[in-house]
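Quick heads-up: it's one chain on its own, the form predicted on its own, in C-alpha cells.
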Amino acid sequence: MSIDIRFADAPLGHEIRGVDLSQSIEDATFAEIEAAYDRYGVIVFRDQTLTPDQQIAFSKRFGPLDRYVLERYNLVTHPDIFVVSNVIENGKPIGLADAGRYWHTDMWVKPIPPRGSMLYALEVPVRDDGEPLGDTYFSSMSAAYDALPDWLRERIEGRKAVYSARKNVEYRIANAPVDPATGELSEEAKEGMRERLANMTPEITHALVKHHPRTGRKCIYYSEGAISHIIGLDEKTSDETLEALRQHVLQPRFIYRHRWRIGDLVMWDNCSCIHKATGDFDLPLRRRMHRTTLSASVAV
C-alpha cells in the first residue's frame, strides 16, 4: 500500500500520514519513505510518541549514525541522540539552546558531511495565545539550483569555496541574540562559540554545486556566513557571486516553513536543503527536541 502523503505548498516539507514510527515497518513502506526522503529533501511526521531507543531504531533503518561532536549535549544514556533545548537543570544547560539561527547545512566542517538528520519534538514552546514558537525554516537546494539564472549556474558550476571556521563563528557571535540585562553574549553563548571553533577544521573546501548522492540530482551546497571565498574569483566576484547566490536561495518559492507541535518528527537532508530556526522565544517557555544524525556514505 503507498504511502499517504500531504504535499506542502513548497518543494520540501511534505507530510507522511498514517505511519507510526514507533512501530515495526515493513520493508516495503520504509522504501517509499525513504525514496520520498530522497527525493523532496524534508518529509515530516506528525503525532509520534518515540522513546529514544525507538528514535534511534527508526533512523538506523537508513544507515549507521553520527554523533554530534558537543558531547556533553549528548543524551547520557543514549549518546546516539543530541539534545536541542534551552531548558536548564541544576544549574546547567540539558542541551544545546542555539539550534543554528541562520541559514546553513549541518556539519560543513566534516569533508564528508552527515545525509540528514530527524528532529523529534518533545517540547515546544508556546504564546499564551496558543501560538507556538521556534518555528524552522527549510530552503530546496536543488530546486535553487533548477532554477538558477544562466549567468550564475555559469558562474558557480564546477567552482570550489572554501568554509572558514573562524568567519562562521564570527558571523554567529555577530547574530546571536544578547542578554537583555547585560547587552552581550551570555556566558553560554560564548562557552558554546569557543567550543565551536576548537573542534571546528580551520578551512575546507567544497563543491559549490554537489551531485545528490542516492538521486544525481543537482544541489547548491551553501551556508550563510560561513564562506570565506570562491576559489578562482577575485574577491569581489566572488563576494558578488556569493551574494547574488544568497539572495537566489533564499527566495520564498522554495522555502518551506514549519511550525512545530509535539510528537512531530522533522527529517531533512544536507546536500538538498538548507534550514534555518527561528529564535522567537525564551524561558520561561521551554523548547526541547531529540535529534539523530544519519552518516554519509559517499562524498558529494
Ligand code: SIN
Contents of the next structure:
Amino acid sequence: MSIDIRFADAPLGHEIRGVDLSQSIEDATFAEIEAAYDRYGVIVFRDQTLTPDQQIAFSKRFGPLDRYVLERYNLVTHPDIFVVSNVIENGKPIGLADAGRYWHTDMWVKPIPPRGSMLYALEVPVRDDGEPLGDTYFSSMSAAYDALPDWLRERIEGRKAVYSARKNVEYRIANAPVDPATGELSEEAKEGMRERLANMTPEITHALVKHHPRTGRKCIYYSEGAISHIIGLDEKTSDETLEALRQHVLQPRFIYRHRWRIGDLVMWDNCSCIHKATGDFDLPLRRRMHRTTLSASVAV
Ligand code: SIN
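Mind sharing the form predicted in complex with the ligand? What's above is the form predicted on its own.
Below is the entire complex, every chain and molecule, led by the chain shown above.
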C-alpha cells in the first residue's frame, strides 16, 4: 500500500491518512512512513485509538525507546510511556504538565539526544466556543538551515555552543505562567524545575549545525533560553549571533502549528525540528497525552 500524504502549508506537519496504527503495519508501508518521518521531520496521524501496548509496539518499529528521566511521570504499568498532563488524581499530578513551553529539542542535556518522539492525545482542552487549546508548534530546522543568510551560516558553521542547565531553568521560571491567585509560580511548578535542575548535567556542548543521522541534511541545532554562549566568539558577538539565530529559526515560514484532536498521534524528529507547547489552558480543562521517545540510533 502506498501511503496517502496530505501536505500542510509548512515544510513539516504533513498528515498521513489511511493507516491504523493499532494494527501491525506491513513492512513496505512502514518503510514509507519512516521515509516520510525522516524527510519531513513532523508527521501527523488522526483518528487513532491506541492502547499503551499498541503505541509502544508502533514506536518500537523505529528501534529501541528511551524512558523519561523523571520516572514518576512514566506510566507505572508501561514505563516506556511518559505522561504529559495537567490532570490531578488523588491529590497527585498524573503526569508532567509542562513538558516544554519554550522552543526546544528534547533532551539537549544528553550528549546524544533521542531520535524523536511521538505524542498521542487522549484528552484535549477545548474552550467554551469549541476552540481547542494546548496547541504544539514545530519549526523545521532543516528548512531554516537551507534559508540561512550567508553571514549567519558562516558565523555558525563548524561552531559549538555551550548549553547551561541553570540558564535554562532560570529562563523557564521567568517565562512560566504564574498562579493568578498568588502571582507566583505554583509550588508544583517550582518543585518540578528544582527536580529537573538536579537531574541535569550543568553544562553540555553541542554543534550549532548537525548532520541529520539518516538523511545527511544539515539542521540548525537550537533551543531557546538554554545556550549560554557560542565557543570562540566574544560575549557580544555570541549574544548577537544567538539573537539573530532565534529570529531566523522562528520565522512563520518554517512553522507548523498542530491543533490537537483526541486520537491524534504526532511524531517529531529531534534533529530536524524544534517544538514548543503553548500551555494556554488550565484546570478544569484537562489535557492528557502519552509520549514515547525513540532512542538515537547514531551520534550526531
Ligand atoms: C513535549 O515537548 O514533549 C510535549 C509537547 C506538548 O505538550 O505539546
